[in-house]
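Next up: a single chain in structure tokens, the form predicted alone.
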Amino acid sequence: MNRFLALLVGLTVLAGLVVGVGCKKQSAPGSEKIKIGFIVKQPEEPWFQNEWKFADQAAQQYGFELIKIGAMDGDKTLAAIDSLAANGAKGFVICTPDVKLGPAIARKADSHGLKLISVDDRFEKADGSPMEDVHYLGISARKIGQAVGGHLYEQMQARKWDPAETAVCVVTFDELETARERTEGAIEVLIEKGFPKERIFRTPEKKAEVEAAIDATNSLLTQHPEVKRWLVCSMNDNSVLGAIRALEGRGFNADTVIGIGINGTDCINEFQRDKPTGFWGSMLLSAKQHGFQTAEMMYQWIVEGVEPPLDTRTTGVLITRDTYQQIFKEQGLAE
């Protein structure tokens, strides 16, 4: 009897070990963190640093692993997608260095079975039309531009500038859809409010950078030495800053220039100068929405099967030298 009991106990313990081993095997996959990639085209830029910052917050909240990669050209972008797949990622968010890479990025994602969300810049087909079948979270570019145009006109009126002595410098970068929408939106509102159409001057820049905008603006100023006061707009802060630098080189200042940028992250040093410059304000875009929300949507798509909308758009808020610190705190960009 004692031998029987000992044998029974032994079998029970053995069965428990077998069950325990079986349970461990079942729980192991669930204990592994979901991996999500976040690829950006200019990792050194404050905007993308903030996107990553807020995507990290989503990773902490939901318990997934965020893999951050900077990819500045097409080869690095496609290699980054291969790397994500090799590391077990289930999907990725990307701001592509070139919107025309869209079809190649989508094919690469499909080949690895990775879910894909495009952020900031929308993918384009070979004919330049948007890839509407790729999930996208971006800026309401025309509305942002319209807000810029509206604020420029309001400031001009507040200062009682004579439109006959004033002109608009629009630094354009029409190669990018979102850039074109922003500048066209600003022009549209200025004309609607009564600004003379013939005094709105477009000047193209070769790159969306400060130096390129300086060159573009200098070319325009040479053609119009008669203008006494300028309103300035473009696709982003840096392009407006470049225009401001060129205008300062011709003797213009905060009393004769009103410039409004877009992004709100590349103009802080300008606001912190001892004296105000012609860079009056910027439309602050929501890096939190673009970083946190896209990462959150990707996680919910992977884990819960909740597919995000194909097209999600965000807007912005005006910041100036006097208001940016408080608004940054409200947006989670400063302590």
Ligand code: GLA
Contents of the next structure:
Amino acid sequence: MNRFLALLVGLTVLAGLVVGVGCKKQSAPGSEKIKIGFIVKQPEEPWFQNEWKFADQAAQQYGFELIKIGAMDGDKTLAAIDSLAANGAKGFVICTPDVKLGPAIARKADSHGLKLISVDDRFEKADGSPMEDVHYLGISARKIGQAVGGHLYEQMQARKWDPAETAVCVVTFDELETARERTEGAIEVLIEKGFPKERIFRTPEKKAEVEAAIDATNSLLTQHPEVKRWLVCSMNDNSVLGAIRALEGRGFNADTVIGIGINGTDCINEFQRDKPTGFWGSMLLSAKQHGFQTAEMMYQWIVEGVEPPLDTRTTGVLITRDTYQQIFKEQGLAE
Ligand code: GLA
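To test you: the structure above is the form predicted alone. What is the structure of the form predicted together with this ligand?
Every chain and every other molecule in the complex is listed next, the one we just looked at coming first.
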């Protein structure tokens, strides 16, 4: 009898445990994976694919779910935030397609109680000033631009080009603070080093894309058939690549062009070509910090209540066709 009782008690406890565990699962949605969104403006650009790749690594390491969304305009961006909220996300990281959407994005995030970190392109208020109360991680744009200017000048000297026959093609995208800072930084250093100011030509692109940069450069080249050699800079690799393609269309090549991009992620095919082109180098930025660290900061903010710093800036390092493989290896970026 005693044994029967003991068995009964044992079974009851076991059943209670099973029910208890079952109940716990249902009543504690907190045990589900945390969901975090990562919205980018140009999902086709290798830079952003890299950010996503590294954010995925953070998701794996911390065990959260990363929801990646490409949003190329304002409507898509606001709809993406609604859908993140509907899916139970707790926060998101975003590189907005337009910095002027900043206030609308922040309002929408707030209305859903979603935490928000902006990456790459800093939100702007209606008057054009930065939204300093929105958490941001971006590059030290002016410094990286200055490095571009310095390397361009050095390379021109190393090739003993006559500055009187050389000009600078600056493909600009002044709507975007981080872009403006990069190109103005490059121009500033070129002038400081003694490059003739009157032969530094700015030409605006409509979008930060190869095709738009080709158009911008073509219109500049039409105006300056007298220039024999060109230095090229812009806000990122794709914009410089566009300028290089336009220059090639008019017979310029690696002997007559020195171009330096920014990102270091969108120029690998270019470096892998059989012959060098006018695209000489790039400032390699840290897609890992931009992707992994922002996702990590978001996770720790949600789970541990650790608020990230309001403004985090990252640096860059020069890579060329000759050095990129070694530098990728050193930085653990090689496939
Ligand atoms: C901007 C550019 C990208 C990349 C990032 C880096 O968003 O469009 O190509 O340079 O900045 O922060």
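By rigid core we mean the largest C-alpha set that fits within 1.5 Å across both forms. Since we're looking at a predicted model, the values are computed, not measured. Numbering follows the first chain given and starts at 1.
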Original post:
How much does the C-alpha of residue 329 move between the two forms, in Å, given a rigid core overlay?
Top reply: 2.9
